[in-house]
Amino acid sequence: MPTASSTDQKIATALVVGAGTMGHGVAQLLAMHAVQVHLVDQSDEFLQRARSWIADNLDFMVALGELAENRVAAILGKINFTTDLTGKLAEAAYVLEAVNEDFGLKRRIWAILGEKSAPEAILASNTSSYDINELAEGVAHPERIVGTHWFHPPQITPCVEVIPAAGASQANIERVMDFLTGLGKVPTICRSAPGFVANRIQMALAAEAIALVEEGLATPAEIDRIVKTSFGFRLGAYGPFEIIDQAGADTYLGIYQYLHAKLGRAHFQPPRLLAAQVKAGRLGLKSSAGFYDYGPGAADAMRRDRDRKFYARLKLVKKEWQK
């Protein structure tokens, strides 16, 4: 029988604790990829609600042309809706805790997961903020603890942050990465810390947007419109470091210096890393080196790549504007 150290061990059975906003979507995607899923919650009422959500999601996928209608019944048949947590844990090769962000509740569930799950099973949490090491403290076989933070709606959004616990084995990390990739996800490893990566960035953006409304500079609708048609438009194609390299680190540094001088807010303090990049002459595309290294002709190639991606996105957003 394969062990957890075998990176080619197939995950064919999963258990998701929590059938709410995130849990039902994860269960749906797993079932769509032929994984047998036990979806667990505390009451039949919650489970019936989850089944209805999943059925509606699948029906809408059929309406959109994203799913063949004859697959719906088989997908639903892959999900076992149950209130039996302890009785089903030993069957699962991948266990995801996806309950509310209540640390005490999560800790109680993790105590059960550690005791009743198979020793070789991957144990994960969908927490968006808690340290995976604190949640799983004291759980046996720490080499199997690899957090997976999915994003709403989990059956659609590509990213999954993979957060290995301190004792996680490299074999199990690779096993999780392969599993998520096979589900069509874009798994990316980050270290365990409050908020991880995506929510640190997302919360910073939201805080500044709220501050702008409080200052009376624009309404929520106006801010949403600006974001969606400016840097938000670009973010679907390029990440923040790629965008800095395109604009120039010196340009960004100058803007930080101006905003900090005028507004005095700590989060506009020019970042030390950015200042070091400028001092080293690593300005981005225009100097052939920035946060990334660029070879000869890279600037022209990037412009062509940028325009190709942006024109494709422009067609999509124009359709949205016309609605």
Ligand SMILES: NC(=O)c1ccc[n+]([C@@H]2O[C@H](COP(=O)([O-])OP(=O)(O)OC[C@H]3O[C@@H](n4cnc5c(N)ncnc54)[C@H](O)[C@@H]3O)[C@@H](O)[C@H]2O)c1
The other form holds:
Amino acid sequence: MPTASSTDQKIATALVVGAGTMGHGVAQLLAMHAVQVHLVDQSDEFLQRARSWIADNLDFMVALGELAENRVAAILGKINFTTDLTGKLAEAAYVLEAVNEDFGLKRRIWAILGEKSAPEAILASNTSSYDINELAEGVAHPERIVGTHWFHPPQITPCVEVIPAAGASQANIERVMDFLTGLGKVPTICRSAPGFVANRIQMALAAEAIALVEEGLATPAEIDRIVKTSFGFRLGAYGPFEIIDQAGADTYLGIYQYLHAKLGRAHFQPPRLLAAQVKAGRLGLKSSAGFYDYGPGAADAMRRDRDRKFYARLKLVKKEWQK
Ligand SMILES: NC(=O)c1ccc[n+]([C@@H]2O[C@H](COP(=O)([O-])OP(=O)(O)OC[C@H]3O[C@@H](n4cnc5c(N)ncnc54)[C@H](O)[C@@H]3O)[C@@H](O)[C@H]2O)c1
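Alongside the form predicted alone that was just displayed, please also present the structure of the form predicted together with the named molecule.
Shown next: the complete complex, the earlier chain at its head.
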């Protein structure tokens, strides 16, 4: 078997440790892109479970017309289901740690990854929240440590947050970005900090939704319906800053001021950055500049772009909501 050190920079072999909710999906996607994968878990029972999840996913892709039936066996054949972490590590050019979100467990796995992997292999964690520098502390060759935070279900969801450790080399960051792009993902580099980007936002949203239920203002089903049909509908097309620019920074500021005065909660404190934008007259589309700059005609172009995207999305989701 070739070792990672005998291969060039192309990632042909990967190892995923933790064949659970995330690990099996990542292994599936890698295998679909002809990457040889060692999928490692602690017992044959977990590996059997992962194998049947992947087989089911692939069969359903065939049923949906997303995959040719004659590819299924070859994809499954790319995955070696194994409990032998230490024996297989040296073969992998990309190693993803995807065990449970338990700091002590991850540290124990990382000690093994550091010791047994090829020195030039990319070492990554799928952690949702831990600082990659803390997880990988003491691991040799820090230039190869680049976290890759995949989103559930990883075989489908486009985003991967790429989190370089403090010592990661630019060449390895680029190598990870190229690898993920080649897998059809949309990777974005994030600084290593608790929760990175997406989970800070996602957890803030969930906390407020839960608070609304606790206060007796709406049921979970009512909140889910409102979110999906309102700003959730828009979020697949526009991120929060694009939406602020469309709505108007002054309007947002006014809402924060009212909510903060009425509800008194720290997270509704009008953000200083937003207040500065308003003071500078950067209100968004209506003033030709906001978080983004808009040239002449940009507001009209943006409105047409928005309508095109929204009507296309509306067709896709309308049937779901009318059930
Ligand atoms: N579930 C999600 O939606 C999601 C999304 C993004 C990131 N994550 C992160 O991905 C990681 C994995 O989460 P998950 O949801 O897949 O967890 P999970 O509990 O579904 O799977 C974890 C797997 O790790 C295995 N494992 C535990 N100890 C092991 C060991 N010593 N050797 C080999 N395998 C071992 C377990 O047997 C299990 O199969 C976590 O860090 C989590 O925070 C999860």
